[in-house]
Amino acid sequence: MRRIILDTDIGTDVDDALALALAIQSKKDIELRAVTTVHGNVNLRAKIAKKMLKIAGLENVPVAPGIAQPLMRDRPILGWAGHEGSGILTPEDDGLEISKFHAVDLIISEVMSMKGEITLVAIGPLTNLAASIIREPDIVKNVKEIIIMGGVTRLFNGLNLPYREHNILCDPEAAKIVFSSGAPITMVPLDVTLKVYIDRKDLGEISAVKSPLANLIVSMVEEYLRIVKRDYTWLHDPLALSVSIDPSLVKTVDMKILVETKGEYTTGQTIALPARPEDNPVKVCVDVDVAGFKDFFMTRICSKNT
């Protein structure tokens, strides 16, 4: 049983919500200790997460808003599209109660009170995690693992991939702090996440479940597909959450990860180098069992008794 804190910028790309749904549907494997939100309107993001948890009967899981601005406070909020909450929140949700704790305080409290037991699954910009490490450096040696959906190497799947990834680009200074901290990290980059997706056929299977959570998932994905004008969307964040449950779904290589923070064109780029033992290497996912992951994801999401 993994004890997990999910740190997320839920509400923009629907994959964050799908990752939370997967966590909700994986009660046999993980104990969801908290959800923390980051980047942009963190209170709105927290209410989206809280509504999903409430529908699933997990109202006792705390949802704590975190840091809205990048760490250096000199970069714009990226990816805030204005549709956040559309198709999810209604006026009846105005009274949803989110935690009075700040996300950073909650992360520190959980990790330091349950030493060696908490896995931080970070599927948004890394601002909350970096601030937690700055405030309490002992997090690095007391967290069980940090799993990051972020970055791109372009080493194993060709140069047709983007050269920067959104979560890192939103706050490269925060990413640099986390990757250089020495904490045990698994990085789930675009190199693997762009291989996995959900489409309208999959939505039909989920819709057939007819549970409140399944209905909400379908509504959220359909709204997102309408906004982006596609018939599919990638499962970046659910893959990262899945790795916390079943690491065998991916192949990893130990590497040293550097984050560019100063280049005119390269700021936010992740650079993967061969790791030396003294480098505190990062486990970088370089391949994924696409069919195995998709089966895992759909089985969990479509189950009524997970």
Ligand code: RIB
Given for the second form:
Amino acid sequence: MRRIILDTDIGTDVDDALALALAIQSKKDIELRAVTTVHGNVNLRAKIAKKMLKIAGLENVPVAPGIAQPLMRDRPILGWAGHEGSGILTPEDDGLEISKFHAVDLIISEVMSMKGEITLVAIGPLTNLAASIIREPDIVKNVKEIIIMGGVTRLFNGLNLPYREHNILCDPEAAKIVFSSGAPITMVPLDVTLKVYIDRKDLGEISAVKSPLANLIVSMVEEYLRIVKRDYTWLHDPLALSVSIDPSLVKTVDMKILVETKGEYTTGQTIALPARPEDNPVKVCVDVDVAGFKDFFMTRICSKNT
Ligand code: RIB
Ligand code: CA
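Alright, leaving the form predicted alone aside, put up the form predicted in complex with ligand RIB.
Full assembly next; the chain just shown is listed first.
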């Protein structure tokens, strides 16, 4: 049983909502201790997460809004698309109860009160995690693991990878603090997450479930596909969450990860180097069992017995 805090920019790309749904549907493996939100309108993001939890009968899981702006406060909020919350939140949801704790306080309190027990799964920009480390450096040695969806480690490998990834690009300084902290980190980069996606056929299977959570997921994904004008969307964030439950879904290599913060063209790039013995290496996912993960994801999302 893994005790997890999910730190998320839920509401923009629909994959955060799918990761939360996967956590909700994995009660046998995961104790979801809290959801924390980051980047942009963190209160709106928190309401979306709370609504999903409430629909699934998990209203007791605290949802704490975190830091809206990148750490240095001199970078823009990237990727706020404008559709966040539409079709999901209604006027009745104004009363959804968001935690009175700040995300950073909640993360610190959980990690320090359950030493060695808490896994932080970060599926948005790393601002909340960096601020937590600045405020309480001891969380680095007391966290069980930090699993990060972010970065790109290989270029020109046939996947036509972009050279920078959104979560790192949004707040490179925060990413630098987290990756250089010495905490035990598993990195789930675009190199592998771009291999996994769901399409309209999968959505058909999820709609057949007809539970309130399944219905909500289907409408969220359909709305997102309409906005991005595609018939599929990637499962970046669900893959990161899945790694916390079944690490055998991915192959990892130990590497040292540097984050570029000052380049004329390269700010936000993650540089992967061979790990030397004195480095505290990051476990970097370099491959994924695509069919195994897809089966893992769909079986859980479509299950009535979680
Ligand atoms: O690059 C993929 C990441 O950016 C995912 O976390 C997705 O949700 C978006 O925020
Ligand atoms: Ca995300």
